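Shown here is one chain on its own, the form predicted alone, set out as structure tokens.
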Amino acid sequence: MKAIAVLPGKAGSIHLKEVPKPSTQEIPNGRGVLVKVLQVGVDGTDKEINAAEYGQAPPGQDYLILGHESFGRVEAVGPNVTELRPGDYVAATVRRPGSSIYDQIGTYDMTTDDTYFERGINLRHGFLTEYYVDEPEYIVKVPQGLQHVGVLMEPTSVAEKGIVQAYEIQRRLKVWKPRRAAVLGTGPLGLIATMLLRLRGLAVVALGRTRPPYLNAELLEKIGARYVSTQDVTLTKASAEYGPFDLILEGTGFSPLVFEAMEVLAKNGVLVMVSVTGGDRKVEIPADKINLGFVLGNKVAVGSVNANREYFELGAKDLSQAELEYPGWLSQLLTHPVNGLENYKEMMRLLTEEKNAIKVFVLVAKD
């Protein structure tokens, strides 16, 4: 069968490949299911990996099948599986366990060994292939509405994970009742979080750098939330207006955004920081001041990766309910599809250089 895979190491390696097809009988005491992968959503991970940033092979092979945002419908399922059945829709979770204590009670996504398993970017292979084979556990099912955006899942369930942890953490507070919230970042993730966090009956501002007209900001105004350019309004300004903001959600990938939103914070606020930087950028800020408001408003910053199998069935329901509670704005993200595995090239041009592009996903099959 087919695959996208790349050598990891080497930038620009992405190509296609011919894999063995998996089969049930891989995972033992009859608890495999074979699914037959739909739809892949794509994202600057899947850049990344091919230029080489990171990423790994699976032990013993020297390449790597990308896709970590999966859909598809099961094919099969071994004599003891009976959570799932042939013909349900279901998206996969990404990251596998390790051995650490978090690894071994399920929450996968806060392992504190070194080493991660996650398919699709670590030592794991993708779902950007024909078929793939997997547990139970790690594959959550779709309600049969959904199928249309169900290739969404995967980012939403990081969202609903550093939401959900901001509320978990002011449960100190014993009654936090959050009013207003900013989403630094208007793509996929950050359009998602503002639609969860909508549905919470917050008010949200989201910050991107492109001036209207502009589709994100069309799509956020058609949910209640007000868009925001940074080219024309900085945090602090939006903050001083619109705020003080109860939960920040950073996904930018900018970290200097990150010590603004520190800044800016309410008091007994929650700062979520979901997107990965890199590089070594430094710059200056007050730290006596972010130092001091941090003390005094008994404010939070934590940090948020990846999601385990609670964030994908809570991000079923809350895609459910958006589906009822704003028809079709789910749909309107999903802007550039590619037909086929064998169109790797466009795949990554639109990744690439497609500035208008909300979600890129590869239409790997027909239901």
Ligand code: BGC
Contents of the next structure:
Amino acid sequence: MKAIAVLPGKAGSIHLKEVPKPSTQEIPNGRGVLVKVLQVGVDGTDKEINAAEYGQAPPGQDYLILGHESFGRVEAVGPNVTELRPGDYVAATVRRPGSSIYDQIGTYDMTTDDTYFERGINLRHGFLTEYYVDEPEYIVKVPQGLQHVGVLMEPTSVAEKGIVQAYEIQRRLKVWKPRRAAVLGTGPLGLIATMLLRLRGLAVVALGRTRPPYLNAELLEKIGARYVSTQDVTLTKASAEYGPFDLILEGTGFSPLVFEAMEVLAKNGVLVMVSVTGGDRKVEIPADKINLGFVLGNKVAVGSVNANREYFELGAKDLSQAELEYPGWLSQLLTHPVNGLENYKEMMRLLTEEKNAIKVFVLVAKD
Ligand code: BGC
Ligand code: ZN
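Starting from the form predicted alone, produce the coordinates for the form predicted in complex with beta-D-glucopyranose (BGC).
Then the entire complex follows, led off by the chain already shown.
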């Protein structure tokens, strides 16, 4: 079968590769689930892997199959699989457990190991191929009625985890009633996070670079959020006007913004950082002022990476809720389909050059 692969460490090595089709027997104890891949979303991480800035091949191999945002349909299950049936729509989680105690209890997204295993990213093959096999523990059912937007499950899980972290931490306050949130970054993650916060009833200001007219801004306004271009209004100004923000989610990839967010965060507020920043940027910050504000305001800053099964399941529920609350909205994020694995060059081109793309995704197979 076909797969889109890279040679990790070799920039621009993306290519189409012939790989063996997996079978349920590869998984011990009759627990294999064979999934036919239908659609796979791509993002900045895939771009970085192809640029050789990130990612490793599975041990003993020189190539890595790309793709971590999967949506598919169960084709066959081993004799001891009771959780899933052929025909079910599914999305797979990305991380696989290492050895820390967090890994052992299913919270592999909280691993303290130095090495982590992520399908399509690090040491494990991904989903940009025709079929994959895995254990049911890592495969989450997607409701039938979400089949047109099931490819959004993985980015949704990442946003869910970030937001749930904030609420979990704030249980310390006995009553936390966040009213205003700021979402920094208006790509797929920012859009989905804003939607999730709107479902929870918060007033949301989303900040992005682009000046309107801007499709992402229109989509944000459709769900009752306010869009602000950072070319016109800084975060500090936005906070003075629409804040203070009880929750700030930083997802721009521009790390200096984290410190501005720390400054403007409301008392008892939480800052959630979700950007994976591979660079080595240095900035000067008002350290005393930020520290003082954190101490006197009992503020929290938390980092959040990846997501485990719990957040995929929550994601499936919230995507369903979103379809009821904002009918048709999610589909509008799926702006740039690519037809077939063999069009991987077009996939990369859209990912790197298409400024109007919200979500680029590969239509691997028809249902
Ligand atoms: C993925 C996450 C992953 C992170 C770091 C992101 O693009 O969506 O699942 O944990 O990259 O590798
Ligand atoms: Zn990703």
